[in-house]
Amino acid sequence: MIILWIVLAVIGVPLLLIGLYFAKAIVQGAAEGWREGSEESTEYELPAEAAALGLLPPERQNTDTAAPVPADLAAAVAAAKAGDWQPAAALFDETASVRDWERRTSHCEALADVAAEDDTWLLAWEAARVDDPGAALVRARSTVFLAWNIRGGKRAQYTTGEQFEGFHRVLAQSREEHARAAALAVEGDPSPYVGEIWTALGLGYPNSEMDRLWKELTDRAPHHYEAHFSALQYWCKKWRGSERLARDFAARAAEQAPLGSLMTAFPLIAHFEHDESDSAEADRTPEMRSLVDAALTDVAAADPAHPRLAEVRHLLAFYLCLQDRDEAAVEQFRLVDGYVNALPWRYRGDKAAEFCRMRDLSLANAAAAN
């Protein structure tokens, strides 16, 4: 090291400073590249730092989930696809008995997605156990998924009138299905109201109606993660609200929640949804660093089995990378590696490639700093 510094002194400090300047410019450009929307792909080679930690290349990242699917849920999904409803029913019976509403809505989301494609197993469940609260919940949520499947994922100008007609017709049906699920629900269960938020978003409930729905929900579960994520989407500028309404909603959620509830993720999500700048400077402000610090503390206090914990870790990895807090970023990347269906990656055309690009950037920066 002493010899190296002697050589550098001979070469000249000015040259060193110029080199550092351009190195920083390259690193910042790489960190900010996600904003430019480029989907160019190059041949990928797993860096030595990533290989040493057992991290995976893009082609081995799971792009369907943000984290490993719990074994009981994976078994219920597989059984449902094979026509057997009983493992799913058992899951809903169990979450009702222990009043685990986070897991209940997570299970509902996964199984409703299956039913939207083929509901043969759900019809059998409904016939065998008439007015079953779990079956009613899955039916309501699957109707929402079916509506969005009919609409398709393209922008309005590329969506046909027939698609829109089917979308609104089926969404209106989902409103009735959610009302039935709420009437049949186990006491204290917010799940039917969580699902209805997506009906509200699609049909364009007026803000006053959303406020009514929100009160019903938070009277039962004031700090439910999926509920807040869904409602934040409703209040975003791109849907039924505005940037101010979304940021205010997120700030209230974070301020009023107990540590470990993961509510501190929502100011970061509100920022992400409305940040239209073409540089990462808006992500490096003292306020943003403070928001990231709060989310780190929240994550550390959360139940390791929380079904949404990995989603917050993905978001933290992203912002820590942008803030040049690379060692902390690497730790979050390491904990979620292998699963990339989460914000911010899922807003990109190639989720796995974007995840690995920023992960590898933080790995390289952290190694260079040590």
The other form holds:
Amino acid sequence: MIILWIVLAVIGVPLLLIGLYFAKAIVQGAAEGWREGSEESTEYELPAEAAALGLLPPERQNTDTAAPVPADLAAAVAAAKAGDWQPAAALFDETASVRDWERRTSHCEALADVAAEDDTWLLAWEAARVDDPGAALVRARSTVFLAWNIRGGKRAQYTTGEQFEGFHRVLAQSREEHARAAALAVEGDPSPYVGEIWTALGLGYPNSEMDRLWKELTDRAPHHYEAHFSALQYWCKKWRGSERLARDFAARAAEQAPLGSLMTAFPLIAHFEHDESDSAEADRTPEMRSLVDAALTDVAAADPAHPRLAEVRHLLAFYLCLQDRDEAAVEQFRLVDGYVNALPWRYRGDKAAEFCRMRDLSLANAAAAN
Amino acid sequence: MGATLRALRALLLLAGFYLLGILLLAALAGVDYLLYLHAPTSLALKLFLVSGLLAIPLVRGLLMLRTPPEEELTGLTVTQADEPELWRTVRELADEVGTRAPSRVVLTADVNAAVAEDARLLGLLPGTRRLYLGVPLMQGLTESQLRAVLAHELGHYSNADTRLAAITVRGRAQVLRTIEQFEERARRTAAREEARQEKKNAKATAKGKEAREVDAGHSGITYRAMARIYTAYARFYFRATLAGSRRQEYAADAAAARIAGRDATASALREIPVLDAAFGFYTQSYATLGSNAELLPPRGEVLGGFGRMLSARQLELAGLRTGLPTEPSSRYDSHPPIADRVRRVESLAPDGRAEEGRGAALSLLTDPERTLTALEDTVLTDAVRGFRRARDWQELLDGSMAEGLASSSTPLHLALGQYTKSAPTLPALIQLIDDGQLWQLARRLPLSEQAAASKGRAFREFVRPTLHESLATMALAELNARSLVRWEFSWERSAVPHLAPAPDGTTPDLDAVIAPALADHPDTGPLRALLTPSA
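Got the form predicted alone; could you also share the form predicted together with its partner chain?
Okay, now the whole complex, with that chain kicking things off.
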């Protein structure tokens, strides 16, 4: 009888211990899950400081643009979607006659985006006004967007051969269309070359070819914001350049530019694109502070109607916050609040949440300092 | 471990392959004997029954080991009187290698050279030796390269390494054939079972019952289990003797280099994979081009064209020669990767024999053309021999293009048939494009997941390549039917269609005519004009 008990004990006790251990693990896991779940459900609460300034919570931030869309462009986009090309054509006629290339490329980007999805209105425009420079410009740029739509936004390994083949074929077509747009463009218009930079980036033009393109462009418009923004992307390490090439390009652009041209944004963007450190130390160096100072002066001198002004303010707000210059940061945040599709938020998973998080940080710090 | 010891070990392992079944049977008998001695009679009787059942597959396995004598490859046996020069070369090489010359030489129609032997007593005793020599190999190699290949093959039977080496080579071949036999038989059993079930299903469906899934899963399970045991052992045997057999390959290469020259041996090794690929391409793109139209190349040209293609495509082949396969061709293959072998041979000291025997190996034959024709007559099956002979390659091309285009069925044909529920013709398609229905039709094409999910412009770009290709085929078929295309035959590149010149004397470009028809603003004018040149 005793032996039986010993045997039972030898088998039973370890089993019991194992059972207890599992039970504990299960209870712990459940408790953790419950706690986490409750944390997630806490909603964003707009701080009093933000509310006082009339700033918005993340869900009310517009995540499609960096600033309010001008009324004339919004109207043209709506008309294009409805199949009417006339308002768009009128916009392009206007920018050509007043030679406002910043607005022209900005309009082109917005309308090409529409045409990449559905180009019925553009086809009608092309049929009604053969060899229209504006239509040619939108056609070329929309083909670039179309190529990216075909490729899809996934990494190479999740992208099919058919998608890559279509991407390259359509991009190659955009190259010809940009050449046509350049041939039809009014004297001095750099817009077709600005669009072609994206073709160059996608197809991987050799650097020499890019320099040739850049010369054509800067001969027509030496300080065009979108041109520089696009070219800087080309020169980035992740595309067709390197960190050194990108930083040099940005520094040169900022150096030579007149005040108010917003070219001082590019050294900051070059830094942002290549900064891989986890801490904010690299963003607080004296060099970075002086770059931010230069950009602040530039922004103050810029035309308030510059279509890219808000984008630079977003970038400034970000770096001012990182440099603990919270009052100045709040000033920039306040000016752009409500529209968050700009660097650096654009690279984050939840643009609006990221924007609000940093804005609120600066707000709290500024309030504490006072 | 010395060469002799290694060979002995290989021999023991080989013996194991044949003794496997007997050992298992003996073990079973031993267990039975122990039962008889120690277990109570009632239990022992039951277990005897079980062991008897177990013995059945073992005995069957033993019987499986009797392989029928190797079937001869189809080919043209040539006597010494037929081909004195070839025979003299083979004899001379066998002499230099130090082995018996083959007693038969069989020319075959593939890129291959092999010395085979009807070994007796499970590969232990020598038998009749045959040389299989692929004529395409002779078309592609120089005389000294061919000598290197033959020296290598004969080298396997030389006793330079050890007397036992030749035995292990024969043993290996025998084991390999045995397991191939297993696999073949297993396939046949499964196929029989499937056919039986299909028939049963057909009957069931005829009676209005639901058909059952065809599955050969459980047929011949004891048989397959035995085959698996032997295959596993064979694999073990091959792996255990791999180092040895690789050494033998290297030794045969070294013998070849000694006899035929270092450079000829290395270049022959480089050449063989290239010739193999080239012959595969030739067979598909030239020799059997007319098979759908039931057309054969002119007599003697089925194999003869290969030589012509080789010389026309020299540049292309040169590119292929630089990349060498670095993987062995199969897991049973005793040959080390070609890249390794070439490296070894090329690292030998130069022997100054680079300029030897640079003439074509084919000239070892007394009358190459006659031999090619005779071989062709031997290897073609009766069904194929019934095809009509084309006058020349051009006629073969024209005939097969006409046949191919007339019976072509592109994705667009299918989609059009589905969309219109009538015969998919080119005029119907052109009408449909003019009516602006092309993109609705395109939705019926086979689409990838991404293409199916896309809309508008992106969708049109996804389907445009398929549409273009299909429409080009449809247009060519139409033009060919109206004799408006001339096909240019070439040994260097694929056949090129030449369209009949337009009334104004210019040559139309098919792609340039098709692109506008599929553009966003479709214009079928040029395509219509092309189809009716008189108008």
